[in-house]
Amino acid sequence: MSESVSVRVNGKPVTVRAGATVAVAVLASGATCRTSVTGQPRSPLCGMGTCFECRVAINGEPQRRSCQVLCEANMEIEANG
C-alpha cells in the first residue's frame, strides 16, 4: 500500500498519494484553482508551470502554481473555485 498525505483544500480534508502535486489535491476536492477576471473557473492546463492557470494560495502564500508544488502533510490550500 502506498503512503498518503492529508491536506486541506478550502477547509475540506483531502487525502492524496505521497508525491502528488497540489493540483491533484485541488482537483480531488472538486474545487477549481481560481476564477478569471470574467468569472470563469480555471484549473491546471499545461501541467508544467507555464500557463499559470493553476494558481492557488498555499499555507497563506498566494499565486503559487499548484502543478509545481508537491503536497506535504497538513498543507492549507486556498483555491477560488
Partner chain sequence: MDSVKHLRFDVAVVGAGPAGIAAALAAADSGKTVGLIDDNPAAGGQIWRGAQNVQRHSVSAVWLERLNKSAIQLVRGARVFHAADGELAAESDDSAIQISYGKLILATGARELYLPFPGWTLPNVMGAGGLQALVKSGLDIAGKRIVVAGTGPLLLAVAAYARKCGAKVVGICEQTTRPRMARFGMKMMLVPGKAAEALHFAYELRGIPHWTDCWPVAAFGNRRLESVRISRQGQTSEIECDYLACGFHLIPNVELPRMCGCQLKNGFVDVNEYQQTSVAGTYCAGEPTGIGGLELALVEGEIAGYAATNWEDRAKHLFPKRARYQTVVRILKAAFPLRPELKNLARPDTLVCRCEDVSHERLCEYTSWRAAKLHTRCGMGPCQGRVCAPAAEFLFGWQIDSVRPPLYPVRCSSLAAIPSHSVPRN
Given for the second form:
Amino acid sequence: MSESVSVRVNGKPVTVRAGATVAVAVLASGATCRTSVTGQPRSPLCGMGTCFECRVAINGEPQRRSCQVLCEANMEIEANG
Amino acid sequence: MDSVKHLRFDVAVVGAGPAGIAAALAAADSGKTVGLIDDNPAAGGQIWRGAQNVQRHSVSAVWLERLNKSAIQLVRGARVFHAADGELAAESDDSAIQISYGKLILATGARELYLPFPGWTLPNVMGAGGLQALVKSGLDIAGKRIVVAGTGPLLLAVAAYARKCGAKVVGICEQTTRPRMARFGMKMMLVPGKAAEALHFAYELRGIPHWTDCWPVAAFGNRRLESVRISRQGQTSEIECDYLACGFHLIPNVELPRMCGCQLKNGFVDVNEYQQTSVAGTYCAGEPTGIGGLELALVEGEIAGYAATNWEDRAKHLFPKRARYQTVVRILKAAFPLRPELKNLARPDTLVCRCEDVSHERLCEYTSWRAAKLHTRCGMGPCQGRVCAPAAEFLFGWQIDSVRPPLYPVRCSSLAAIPSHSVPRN
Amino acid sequence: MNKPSEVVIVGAGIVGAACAFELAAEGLRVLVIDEGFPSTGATGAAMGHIVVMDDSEAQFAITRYSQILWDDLCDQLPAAVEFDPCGTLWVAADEEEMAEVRRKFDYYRERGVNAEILDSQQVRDAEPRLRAPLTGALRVPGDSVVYPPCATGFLLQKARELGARIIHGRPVAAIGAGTVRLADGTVLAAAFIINAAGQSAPQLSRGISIKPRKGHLVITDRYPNFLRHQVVELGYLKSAHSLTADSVAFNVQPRKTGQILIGSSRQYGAQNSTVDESILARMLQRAFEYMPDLNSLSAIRVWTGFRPATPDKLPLIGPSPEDPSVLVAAGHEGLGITTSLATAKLICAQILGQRPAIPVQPYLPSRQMTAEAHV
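Having seen the form predicted on its own, I'd like the form predicted together with the partner chain now, please.
So here's everything in the complex, that chain up top.
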C-alpha cells in the first residue's frame, strides 16, 4: 500500500494514501470542512455519511459529503470551515 | 439530465454490512439473481470498513472473499432514498437507479447515538465509531491523544483500534456503572467466542484507564478541540487531547424499513422467526431488529437470505445458532442504559441541531418534535434529523415524525426519476 | 364602546393568529384554541408568499390590502420570520403569455402597484438561471416571502403580549349559539366565535363549502445567490385555473436561508397526504424546463399540504350563514399567508361594527348560499 494520491484542499497540495476519503484529506490539510449556519467551524462527526458535517465542495460541486467520496488525483477541494 | 438505470433482482439486499453480505450469499445459493446495494464506496459496512486492507484469514476477509467470488451484483455508492410499490429508488454519483425486486432484504445497520454537551460541535469531537471510520478511511492518528467516551462495547473496540494505529488513548469514559460493567463482562464470557474477544481486548487495552460512571461534560478549544472536561464518579477533571471519540451506543437505521411499511416494536423492526417483517416478502436482518453485534447479524442475514429464496430447511437449521447470539441483545440492553444525568449535559445555549444550529433552550418551548421542527427548523437540515431527532427523543421524550421521501438528500433530478405508476395512488 | 367580553378563535393557523393579534390589539379578550400545535395545518405546509394577485377585483383588493399591512409590519418581524422582499417575476414563455404580461402590467399600474416589463435579455439579467430564451417577464418588486410557521408564531406572541390566551392540543367538537364545545366536553361561552379552522371549517359551520386541494413542495439544501426573485410561470394562470384536473406549474422561491423552495402542484380529490410520485415528477420536470440547473441541486425534503379551497377562489370572511354569532375566516386556498392580515382587519371591523378599508361583500360566506340557490 505505498500508493498515494495528491489532491488540493483550498489550493494547498495534500498527499494521502490511495483509498483515503476526501474528509481525510481535508483534516490532513489542517482545514475544517464547513462553516455552520451561525458561523462555527465544523468537521466530521459520524464518518459514515449520516451527519452531513463533512460537507465540502469537490471539483466545484458544493454540499458533497467528503467522508463518502474517495480522493482522486488532482481533485480540487474547497473546505469553508 | 442524469441517466436513469433500471435494475431487476430476484432478491434485493439493502446494506452491505455483515448482515447484508450474509443474506446476499445465502440467497445466491439458490441460483437466483441477487443485488446488494450500499451507499458506501465499498462493501463491509461500518464494522468491516477498510477490511480490504487487513490480514487475509480474518472473519471479514473470508466473507468479503466469498462475496467477490459470488455472482452477486454489488451496487456501490448507491443511496436508497425511496421505496414504494415493490420498487426502490436510489441515487449514485452519476445516475438515478430504479430497482425492482421479487424479495427484499433490509440490512440497513445502525448508527451511533450522539448526545449534546457544551463543545460537542467543535472539530475533532467525533463519534467513537466516527473516529474509527475516519481512521479506516485513511486518517493518520499516530501520536495523537485520544479520549474515548460514551457507552457500550464499541468504546473498547475503538480504543483498541486507535492504540493499534499509534494513538495515545488517554482514557475510556464509560457512563454505565461499575456493577453493570462487571455483569456485562461476566455474561459476555458465556457467549460463544466472546470470551476470546474479551481477553483480546483486555490485552490490547492494558494500561489504558477505563473509568465507569464517567462521561464528558464539556469540550473546549479555539476552533478545534483542545481539552475535555469529564465527570468521573462525581468529580470533574480536565484532560488535554487531540480527539474526543464519543458515542452513546447504537440506534437502528429503521427509516427505510418504515418507508417500506414494516411494523416496528419498541423502536426495532418486528420480524418473525424467518426474519420476515410485517410486509410479506420483505425481510430484515442485523441491527435494525435488535442491537446484537456481528455474529447475530451474520446468522440473521443467512436466515433471511435462505427464507427469501424458499429454503426454509436451511434457515431453520440456523435457528439455534441465532438463539445463542440473541442473548447478546439482552446483555447489551441491561448493561448500557443511559443515565438520567446525561439529559442535563446540554446548557441552554448548547446546540442540539447541528445542521440548523438550534439550541437546547429554543427546543424547550415546544411539546412535540413536529412543533419544534416547524418553529425552530430543528431537524430540517440535510441530516434530516438523524443526529438531533434521537437526541431530542432522549432529552424530551418526543415521538419522531413519520418518514417521507427522500430518505436522504438527493439531486432534484433523482427525485423526478422516482418510478411512478400509471395508476394514480390517492 | 361596548366591547364583547370574549372572542374564541378556533384554529391557530396564520389566519387565526392574525385575528388574535388584531382583536387583542383592539382590547378584546381573546382565546385561541387549536386541536394541534399552531401552524400544523395548511400554514405549516405553505410556501409563504405575500403576493398581489389579480384573478378578480376582489382577489386583487384583499391581496393588495394585505400586502400593505405586511409591509407596515415588516420592521417588527424577527429574523426567524425570514421576511424577504424578493419581488415576483412572472415569466412569459411565448407571445400569448407576453400579452398577459402587458395586461397585468396595465392592471397593476392603474391600481398603483409598482411593476415593470422585462424583455428577453432583461429576464436573463434578472435571473441568470432561467433558461434562455424566454419571451419576457413582469417584475413585481413589492412582493415578498416569509416563513409561515414563524410568522404565525410572531402574530400569536404579539397577541399573547396583549392579553390573548392560546390553548393547543384541544380539539373542538362544535361551535354555535355563543358556545364552543370541546371534544373533552368542556364548554366555553363567547360573544363571538371565529371559525378559522381551515379545511376543517365546514365541519364546524354547516353551509359553507371548502375543499382540500393537495399540493407538493420540495426544498433544497442551501445555495445562496442561486435565485433572486420568486419566479412563477404565467402558464400558471392556464393550469392553476382548472378546478378539476391535476396540474403543475413552475414556481420557485429563494429563501432567506439560501434554500430554494420548488413548487407547485394542485390536485382535487386527493385525500391522502402521502407523496404522489407521478405528480412530484411532473412538477419537477416543469421546474427543470424553466430552470435547468435546479436538477443538480440537493433536495432535502418533500412534503404535501392541503389548501382550503372555495369554489370561487375567494376566502370566506364574515358571519356563518347558519349562525351569526360565528364568524368564518377560512377558505384562503393558496393565499392564506398573504391575506391573513387583511382577513383579520375585516373580521375585526365586523365585530366592532366599523367600516372596513375594503368592501367585505365579495368574501361573505352567505354568497355560497346564493350561488347554490342559482344552481
